[in-house]
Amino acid sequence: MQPIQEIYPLLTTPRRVVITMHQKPDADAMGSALGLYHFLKQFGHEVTVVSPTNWARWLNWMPGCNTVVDFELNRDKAEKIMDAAEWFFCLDFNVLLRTKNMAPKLRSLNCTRILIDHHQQPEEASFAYGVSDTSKSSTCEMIYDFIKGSGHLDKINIEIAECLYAGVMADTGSFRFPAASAAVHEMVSYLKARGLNHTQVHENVYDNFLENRLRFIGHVLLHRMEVYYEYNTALIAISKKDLLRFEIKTGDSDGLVNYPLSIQGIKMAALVIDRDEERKWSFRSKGDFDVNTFARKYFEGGGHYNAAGGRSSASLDQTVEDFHRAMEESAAALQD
């Protein structure tokens, strides 16, 4: 994988470009994709964003979101667009498998794949150019760096600013996580100088849900959260029945894993959701407990030191039992 800087001189030559992100894109994935989309279009590139799956309805406010193609919903259209691509930007994921059912098609393409990501252990052999930097707060911050590094900061307009701010705000927990570095705040300062209305973006991301989601959160915290003070850990296990009862859609559970971290003394919070094809795990931690290693060791996952995900093909009851064993085996680190 050659350094991302190698493509800077090539940006002014129009190409057919496709941008994608991980399945079930969140604010950082969608924001980085659409931010790059609005940037590249200014050079005359023919640009399309293809999402591997559907996305949360509360992301639809993002400028350009109405142009995004859902691979699973419009497979023939998506594959035709992908076949014509000369450049294929892969954002906010480290391995092609993170694009779910799109992965085999993406791997087979005869085009230049370009990686921009901040997760550990990237699949470098699959990309011609790229940058992987785990010190970065978000992929949106990395898109800002890409634009700045190419010498075209002047092309950041309101559309780009809104998309990038949404992603960096979400991935830093509204700038409270350690990854909210001085560089992040300098980025936000520049976006504000370009006319960004940060209050409106915050409302679009955090005040844009239906009533059922709030009632779902109350139900889950009251009935589905277990706190293991002897391990400084909290677990939320959500059944398929819960999802159906509250009519939970893609994105409605985003951020739920963070709630237990507000409990005094809790070092790790875990969330498992019973999906149709598998059980999906989310892990968050405070301090020096490494959930990336925890997720990789026990739940076929990974991510960042304090934020990671995983999966299990076992039943919900069984994967919760597996978590109990994993928690007990990690007792020394959790109790330290």
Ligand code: 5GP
The other form holds:
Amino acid sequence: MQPIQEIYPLLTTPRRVVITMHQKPDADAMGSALGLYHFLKQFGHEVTVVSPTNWARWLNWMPGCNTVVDFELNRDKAEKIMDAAEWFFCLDFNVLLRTKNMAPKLRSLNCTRILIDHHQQPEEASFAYGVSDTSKSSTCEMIYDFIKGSGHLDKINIEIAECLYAGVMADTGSFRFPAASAAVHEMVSYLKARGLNHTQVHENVYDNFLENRLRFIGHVLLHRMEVYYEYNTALIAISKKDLLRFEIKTGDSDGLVNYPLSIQGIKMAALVIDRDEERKWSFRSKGDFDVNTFARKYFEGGGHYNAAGGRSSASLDQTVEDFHRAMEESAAALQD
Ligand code: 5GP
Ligand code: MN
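Alternate state requested, the form predicted together with this ligand (shown: the form predicted on its own):
Once more the chain from above appears, this time first in line as the rest of the complex follows.
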């Protein structure tokens, strides 16, 4: 993988460009993809964002979101666009498998793949150019760095500002996590100077749910959360029945895993959801408990030190049992 800087001089030659991100894109994945989309279009590139799957309805406010092609929904169209791509940006994921059903197609393409990501252990051999930096708060921050590094900061317009702000805000927990560095605040300062209405973006992301989601959270916190004080750990396990009862859609469970961390002393919060094809895990931690390693070791996953995810093909009951065992094995690190 060559350094990303090497493509700066090539930016001004129009190309057919596709941008993608991890499956079930969140605010950082969608925000970075659309931020880059609005930037590249200004050079005359033919740009399309292809999402590996659908996304949360509360992301639809993002400028350009209505042009995003859902690979699973419009497979023929997506494959045609992918086949024609000269440049293929891969944002906010480290391994091609994170694009799920799109991965084999993405791997088979004979085009220039470019990585911009902040997850650990990227599959570097799959990319011609790229930047991978786990110290970065978000991929949106890295798109800002990319724009700045290429010498085109003046091309940041209100659309780009809104997209990038949304991702940084989401991935830093509204600027509370340690990754919200001085550079992040300087970036936000610049976006504000360009006219960003940050209050509006915050409302678009956090005050845009339907009633059922709030009822669902109430139900889950009351009936589905177990707290293991001896391990400073809390677990939320959600069945298919719960999802159906509250009509939970993609994105409605985002953020749920953070709630148990607000309990005094809790170091690790885990959430497992019984999805059709797998049991999907989310892990969050505070301080020195490394959920990236935990997710890798026990649940075929990974992510960051304090935020990671994983999966299991076992039943919900079985994977919860597996979690209990994993928690017991990690007792020393959880207890100190
Ligand atoms: P979330 O819990 O929000 O789905 O994911 C937390 C973090 O872990 C994100 O940075 C996400 O990209 C990463 N992550 C989630 N699921 C997986 C997974 O199955 N494998 C890997 N390698 N990373 C994951
Ligand atoms: Mn991210």
